[in-house]
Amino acid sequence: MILKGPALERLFKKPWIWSYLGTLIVWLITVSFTKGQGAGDIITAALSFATFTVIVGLGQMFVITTGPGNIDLSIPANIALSGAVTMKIMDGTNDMLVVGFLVAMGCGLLVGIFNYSLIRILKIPPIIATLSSSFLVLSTAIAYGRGLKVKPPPFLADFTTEMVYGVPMLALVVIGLAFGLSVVLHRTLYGRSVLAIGQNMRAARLAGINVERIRFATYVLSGLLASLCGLALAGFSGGASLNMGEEYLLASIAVVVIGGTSVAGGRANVPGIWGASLFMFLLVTMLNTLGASGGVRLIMTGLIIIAVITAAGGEKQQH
């Protein structure tokens, strides 16, 4: 079927088509590139690490969508964090691989609970608070996992890279996640809060919703996929290392932006972050592939993602 007229004008309304339409354009130019050569594998790769992204963006994805200046900066030090921790505990066995979840969960749990302790109570605002509370996680984690060398638990590594159909086994579990998540967001309650709150946070809590119960979920939130995605590229990765994280800051930040979410608050896309994650990912395979230079790459990459998030960027924040 194809679409036309008001449908196909309906589409291309859509925040998050823009996202999907730039990893169409970047996988073709690849493609034609190398004559056709590797066209699947490089879809394989794109999807399994992608995968890592999306875990950290929809976190940070929920984050942005509470308002203006909300954001967390602890994302790559929450993952150095958890992955360090959970590979010692776990120390490459599979009896052990239940209790490193349960420690990585926990991790996530107190990060998040940190970070918002530090926005409420000591009033700070998010950004910095959630850029202090990196640097003393990723202390720790130094701390904690200096000259760590353990393998992740066979079960671990062999789930984190098992394909199904050429299709990697982690990112159709990613796929139902941010199935769930979306539910969430536009079904419950708690989703509808967050939502409310990106829009009109003094409307939100004039109508009885508790801003602040939120804003605290949804910080912890984030912590939880941060953690989770330490937890998932440490056994992908063959082990931990304490700066697996790093390359999450900025990217967990541009999917979400990339995908449709609006910086403003109060608009959320979750099909988007699965295409922004792809776009990112295939953008560089494909300034690689072309020969680029590494400046050349990093202008190219910066022009490129402003004109996406310039095409997507036409529905405007209302307050």
The other form holds:
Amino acid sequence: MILKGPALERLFKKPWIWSYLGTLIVWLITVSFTKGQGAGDIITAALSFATFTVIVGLGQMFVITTGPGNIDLSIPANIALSGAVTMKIMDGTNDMLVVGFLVAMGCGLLVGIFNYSLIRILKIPPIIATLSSSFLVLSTAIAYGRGLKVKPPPFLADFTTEMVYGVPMLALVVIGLAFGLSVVLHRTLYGRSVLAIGQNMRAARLAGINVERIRFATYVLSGLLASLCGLALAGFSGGASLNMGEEYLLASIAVVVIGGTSVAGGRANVPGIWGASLFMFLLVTMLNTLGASGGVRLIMTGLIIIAVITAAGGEKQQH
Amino acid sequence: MTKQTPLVEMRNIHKRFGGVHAVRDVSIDLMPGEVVGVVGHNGAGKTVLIKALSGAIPCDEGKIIINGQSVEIKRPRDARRYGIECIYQTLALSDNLDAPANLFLGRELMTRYGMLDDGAMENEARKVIQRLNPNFTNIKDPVRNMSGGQRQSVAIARAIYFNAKILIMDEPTAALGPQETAMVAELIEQLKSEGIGIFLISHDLHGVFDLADRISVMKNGRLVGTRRTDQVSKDEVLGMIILGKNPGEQVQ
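Given the form predicted alone, state the structure of the form predicted in complex with the partner chain.
Every chain and every other molecule in the complex is listed next, the one we just looked at coming first.
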């Protein structure tokens, strides 16, 4: 199929296209290096692991979209806490699945409320507020850490590792989640308010939008998604560990930026979160395949984020 | 002569910011179908005074009476309930949203299922914008791609769509070219004929003189005086702005 000029041009104007192109290129390089070996397995693995980044990335996207300065750095601690608490409560049996799920959501709700309270009541900038709350949350997780040797309930372990025709079940669920949140962003009052606040908070307030209520809901949403990620990650990796959220601090922000969401707020992109998460995973896979060291991988990740922000910033100046 | 009830009366309004007494004991009023210009230097208190009416900055003391009824305006939402709409100097619009989204911002139309009804909002927006500015058809573009006049049309459309009775225009022509300014002037005449009362905040005395029926002059937070434009010369008003003295005081 050949795309016609204007259609192709329109496609290339979509901010998420670059993350998918990047994914494709990185995958092709990897596969050509292995001479086609494991080409499908790499995609399956990418879908499995990207899923977790997508869950937290979606929350981070909403937070960042509410405007300059808004960010949630408590995601890793939140993942650790909800993983530890739910594994302990479910105690390796299916009996407490529903309770465990509700407790995970409760963790997310509390962390979200706590973050927002620090920002609003104590008037602390979000970057400091969520960082300091993450110390408190992580300390709670450590204090509670006796649950860490517990295996996940069989149902949760099966569900998070189940494959449907080579596609991870969890990835399908999270594609559904992303679709749902895309509807929330573009078709609901809440989503419209988030975009409006991120673009011009003063205009939004003058138009009668309750800015603080929207910000509150957004931090809670991010907390809930991080807890969901903690629960799924614990199920997937056969139990919770205190440092399992660590890599999601940078990753959650990176996928938002690479996925075409504006760091300045007011413009969000849901498909880009998936593209960027796949890209990030495949990038690491490629560098591993090519035999690059851990240091080189981190440098590459950093450079790519800087490059994307620079490119996005350049585009903005034209207007 | 029967005395008509004023659309708006603001009586003895005070506003302090810490030690700064931004508005001191100011009283102004507005009749239906009338344009009242509020003029003065930067920092004279005209914007603060008018924000007490729009709810953006509630006043500390004083009374606001709308159609003969004493009201309390603490938030922009309260002001809207009394039919007060504002068009701001800096054109408070959300740049990445299109014209219908901006027009309905904070008052979105919803479908039965609780979703945004973008189709209905576009239709309604098209109707009202068509009336104001027939050449303005690209309303689905983000407003950041629009000209100053188009952005102004969106702001004015927002006000009249929701049946404003009282319109506050803060430097409505500051961001516009001559042609667009003429268009706004025409629009003001049209709104007047519909019985809408307009407060026009400006420091462009010439523009105000052409449009307003009366002019209230402020200086250092105080009201210097209010004069009918057909009974006063520009020089006299200029003197009021600069010297803070009302030459008509002895006469009236």
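Rigid core here is just the name for the largest C-alpha set that superposes within 1.5 Å across the two forms. As the structure is a computational prediction, the values presented were derived from the model and not from experiment. Positions refer to the first chain, counted from 1.
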item: Core fit, then G36 C-alpha moves 2 Å or more between the two forms; value: no
item: Cα displacement of G69 between the two forms reaching 2 Å, rigid core superposed; value: no
